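Have a look below at one chain only, the form predicted on its own, in structure tokens format.
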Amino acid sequence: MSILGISASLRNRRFGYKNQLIEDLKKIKTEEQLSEFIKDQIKITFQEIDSLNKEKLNFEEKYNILKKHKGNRGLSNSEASLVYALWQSYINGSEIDYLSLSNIFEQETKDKVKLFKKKFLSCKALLVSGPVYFGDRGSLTQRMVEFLNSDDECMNHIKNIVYAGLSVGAKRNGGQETTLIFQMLDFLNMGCKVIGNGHETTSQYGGTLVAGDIGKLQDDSYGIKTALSTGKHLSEIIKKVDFSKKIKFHEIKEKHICNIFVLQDNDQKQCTSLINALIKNIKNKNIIFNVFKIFENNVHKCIACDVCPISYGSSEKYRCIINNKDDFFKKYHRDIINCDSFIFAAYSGQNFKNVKSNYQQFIERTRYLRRDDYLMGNKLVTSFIISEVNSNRNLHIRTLTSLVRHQNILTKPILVFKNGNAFVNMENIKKDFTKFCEDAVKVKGINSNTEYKPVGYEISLEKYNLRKEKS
């Protein structure tokens, strides 16, 4: 089982069926060589461009001529970031494997598709890379997602698989972390599960790298440590857990915790309600679930502090600068942290004339868990949203893109959707949360190394590298 790097670029330049890529890859020991690989493989497409512009032909005129060469040479922007990731994750101990979609659904025959399909199915994880185009993925990237979701033996597989994303933009904050959201979406909502890069670039949406012309991605030193930092994090995530593995989840012996926080809810606490009788249909006694009513509780606002966490110590010690007797941080700290998996519920209501909420107090006042080596970290996590029709808020979205900088795995969002009095899709809400049981008790021992590395904070950045020399 192997790592799946695809490359979602018109202008991929490895498109043979020959791999000579990964067998370049796997001669490559340091970041050095594999710089200096890169740049080779750059001056070989810019070679191929010039001896072209020489015959002054348009741009489609040497598009398609390019297409016509033999597809084991050079590398396109997406290429290279895919490179940068694959190497990684190689170096980490993954197997490693790649494809060009281009050459699959660019001009798609059935056996191209078929040789999609085979590689896919054998693949633990897939890793993602490709432009951006406004804000969102390109289109080979949607026609994947298109042939995914139709393909029953795609689907039942993509369940058991972990997905990350690397994006390249013209510019920075060029549509990259919006291109890599829509792509989690596509994921989980077809039942992945979904990472981000890891905590050695502060645990964001997967890589984002800078390139519009071929070669400029060389130069943008921290987009490709984001590349690195997700091939990484996808290779320790599939080591450790393996969401394939069959168990029969009523004879689950071990202790597995999982905490509930009911962030919003209405006058009926119905979101409540739905959650507790969902609780009583899982059948092992050694699955606990905490049920939190966030919504009934004090939650004092983050104030964004200099100092957070305001002292070093044992993870078990509440160490916010907020110190409100009855905030709820400051009563449940060892609670929240200690357990193994979570989900974040809410009511969303078409307006909030009976909805009493602390979602946002919430989520901000996490800030000091995330900051404190991600205590909340490398855990399944989901969002179980009450949906009245036409209510339109996101929450789901909004939850799971907060979740997964907490260094987490997100799985597919719960979703009930309330039409009148009724919830119009209980069979399919059972399933899901069993599911997300099922998959939770897999999530055990990836709560190593995992160190908060301030960015863009001089006050923090000071205090990190003053216990690093004390240490």
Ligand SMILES: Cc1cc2nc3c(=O)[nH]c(=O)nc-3n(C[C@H](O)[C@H](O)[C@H](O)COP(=O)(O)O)c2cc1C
Given for the second form:
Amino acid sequence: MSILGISASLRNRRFGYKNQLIEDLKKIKTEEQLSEFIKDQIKITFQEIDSLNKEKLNFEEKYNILKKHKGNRGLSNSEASLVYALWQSYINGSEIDYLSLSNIFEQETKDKVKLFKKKFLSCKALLVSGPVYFGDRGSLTQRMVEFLNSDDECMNHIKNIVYAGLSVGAKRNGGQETTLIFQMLDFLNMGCKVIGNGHETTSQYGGTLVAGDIGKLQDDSYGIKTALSTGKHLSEIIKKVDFSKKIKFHEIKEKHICNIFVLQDNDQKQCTSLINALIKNIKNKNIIFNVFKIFENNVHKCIACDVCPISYGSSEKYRCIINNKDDFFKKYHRDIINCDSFIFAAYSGQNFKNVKSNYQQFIERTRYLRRDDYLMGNKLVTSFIISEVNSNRNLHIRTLTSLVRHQNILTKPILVFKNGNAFVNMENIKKDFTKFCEDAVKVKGINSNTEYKPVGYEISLEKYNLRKEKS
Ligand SMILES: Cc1cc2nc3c(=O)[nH]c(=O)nc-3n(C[C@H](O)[C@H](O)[C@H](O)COP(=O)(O)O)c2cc1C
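Complement to the form predicted on its own: the form predicted together with the ligand:
Okay, now the whole complex, with that chain kicking things off.
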């Protein structure tokens, strides 16, 4: 069972079924050697294209000649990004495998799809690297998602695996993040567990790299770090958690605390009531749910101080600069962090008449927890949203994109559709809620020494005091 690295570019250079890429990667011992390997491979790609440029051929003719090469040398930008991440996973102790989507879905045949399926069904994690096309993924990734979504065996397997993504665009702000978010949602909706890049690069949506022309990727040292840290994060997670493990949920004896934060609700408190009703269906008394009605509490806005958290010390101690005695975080700090999984919940109306919300200030106030070495991290999390038909606020997406930044494992959003007074998809909701609980108890013992490493600013009180002394 390994990490299956997928490269989703039409410009893939390693498209032969039996290409050497994995064997080549396994021989590399250091980051410097990796960088040299990629430089050499990019040079090969560049030279092949350059020599074709000397002949008077049109683009399609060049493309067809390139495709006739054996596919055992060179690297496209997406492949180079993938190589960074896959190598790091391997060095971190994971088995790795590689597949080029252009090999499978560019000119799809039954045999090719069979091969894809075989590899997919034997992977424990999927690492997808692709180019940004119009701020989104390209058609090869899209086709893969369509295929997975239409095959029952794949849809069963996908619930047991973890996904991470890398995207490469020609420009800074070219849409690398939107691509990752859309892809992340597809995988979440199929039931896959999703993670972002690791704490070395402050936990965002995955690897985001900039490279237009062949060879430019090597200049993007920060992007390369995001790829390396995505690979490392993925291998750390699959070493510690096995979502395919069959457990007898009702017999679990170990205590598991799940915190549910209701950030927004209507005047009938329907979100809170529905959650309480779903909790009653979970018959195992060792699973303890704490439901916090955040919408009724005082949640002070974050003041964006530059010393967050305000001191070094024990995580049990509340260390946000906001000191109002009735502030929710000040009052409940210990309860907030002492949990094993959590859910952010909200009622999403067509308007804000009769809706009370502390959604945004709650999210922003979690900053001191994130900056305190991800105190809310390394857990299975999801969002629970009651959405009135036509509310169109995409709260399930917004909560999950915030939660991935806390270094968490995301799972399928629980999205209740309300039409008039009826919740129209209740049967699915019961299943999704139970599935969340069953998977949440499998997440234990993940690396607790994740460290918040600020990029672009300083964080400590010591540094703050030093600056004050000097000024
Ligand atoms: C149809 C198309 C659309 C593109 N759209 C974007 C875009 O929205 N943003 C961006 O930064 N780059 C865009 N690009 C550039 C590619 O993402 C970029 O060149 C990438 O490095 C290609 O990776 P590859 O070598 O693995 O194919 C686009 C390229 C094509 C062909």
